[in-house]
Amino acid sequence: MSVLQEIVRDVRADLAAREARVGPAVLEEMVAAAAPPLDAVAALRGDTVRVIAEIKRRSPAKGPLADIDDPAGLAGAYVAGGAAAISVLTEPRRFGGSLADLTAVRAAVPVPVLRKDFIVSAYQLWEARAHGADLVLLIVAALGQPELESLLRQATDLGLTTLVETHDAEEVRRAVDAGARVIGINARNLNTLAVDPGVFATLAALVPDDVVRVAESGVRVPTDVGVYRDAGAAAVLVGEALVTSADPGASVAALVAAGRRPAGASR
């Protein structure tokens, strides 16, 4: 069983427990009371590579990364540094996240917030919207094509933007066929956890020009952003390099500065 399969197995078990505690009617009431979602697509376009800064305590690849006692405070520092959106890990077992983190971050920042998790059910989409998310992650490798297309449609119906994550050419094709407006290209192999930043340049060429391209994994220093910028990235998603930084806000600012496009250049 691959790492991804193990994670999805555990996610389904945790999901069943949450569904038993919080019924759909409760989530529907929460969604009805929530503020309208922000336009994440607009937030991820511009003349500078946008930075999606992540709240991430640990990962399967690196183990513990940071003790984040105040996710809202960290998100505020990210935004002060120029982050265009905040990603919040909500998976608890391997990433140390929670829906409470999502709620806290949503209340603290004026930019779009991504619920980053292993979404396999419409219930999780309702959870995301109920707790204030504007975007959700859909991982192509974790879903069959009918599931992917159904979840993307249901997310859109809820007003959520989907960041559809891919790892190879076939997954990019599936994301495009499903109608994704934002496609993430993850340089991390979810089976081996190895990172190959060159994957982005190869796969970005397969993504239509009207789709927002997001580079995931592989950003350690500002020059990495420049490499992704030149390969066509509209945005980068960065976690480990920020949560382990002594000054996360300044680190975001440095990444934003490195992503500025030459005059006249397009996304």
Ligand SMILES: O=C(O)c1ccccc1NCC(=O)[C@H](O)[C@H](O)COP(=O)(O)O
Second form
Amino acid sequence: MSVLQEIVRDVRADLAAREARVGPAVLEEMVAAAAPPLDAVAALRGDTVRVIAEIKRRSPAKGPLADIDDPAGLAGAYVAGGAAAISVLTEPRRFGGSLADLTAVRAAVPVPVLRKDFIVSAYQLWEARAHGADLVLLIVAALGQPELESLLRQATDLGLTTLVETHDAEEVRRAVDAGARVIGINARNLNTLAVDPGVFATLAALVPDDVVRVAESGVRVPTDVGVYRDAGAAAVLVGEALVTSADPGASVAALVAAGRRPAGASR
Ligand SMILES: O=C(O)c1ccccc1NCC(=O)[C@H](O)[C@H](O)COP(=O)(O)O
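Could you drop in the structure for the form predicted in complex with the ligand? We only have the form predicted on its own so far.
Once more the chain from above appears, this time first in line as the rest of the complex follows.
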């Protein structure tokens, strides 16, 4: 079984337990009471490569990364540094995240918030919206095409923007066929965990120009943002380099500065 398959197996088990605890009527009430979702597509376009700054305590690739006692405070520092959106890893077993993190971050920042998880069911979309997410991640490698299309449609019906994650040409084709408006190209292979930033430049040309291109993983230093910008990225998603930084706000600001485009150019 691959790393991704193992993660999804455990996500399904945790999901069944949550579904038994929190019924759909409760989630529906929470969604009805939630503030309307923010326009994530607009937030991810502009004259500078947009930075999606991630909250992640640990990962399968690296183990423990950071003790984040105050995710809302960290998200606030990211926004002060110029982050266009915040990614919250809500998966508990391998990433140390939770829906409580999502709620806390939502309440603390005025920018779109991504629920980054391994979404395989509509229930998780309702949870995401109920806890204030504007965006959700759909990983093509974890879903069959009918599931991908159905989840994308249901997310849209809930007012959520979908970041549809790919890692090879076939997955990009499937994301485009499904009608994705925001496509992530992850430099990390979720089966081997190897990171190859060159994957973005190879695949970006397969993404239509009117679709927002997000480069995920592989940003360590500011010059990495310039490389992704020159290969066509509208936005970058950065985790480890920010959660391990001594000054996360300043680190975001440095990434934003490195992603400026010449006057008049935007994605
Ligand atoms: O980060 C991992 O080890 C990982 C393993 C298996 C599935 C997903 C994983 N991470 C999710 C991500 O892709 C990253 O959190 C995100 O792109 C940021 O990457 P980085 O800047 O390298 O932390």
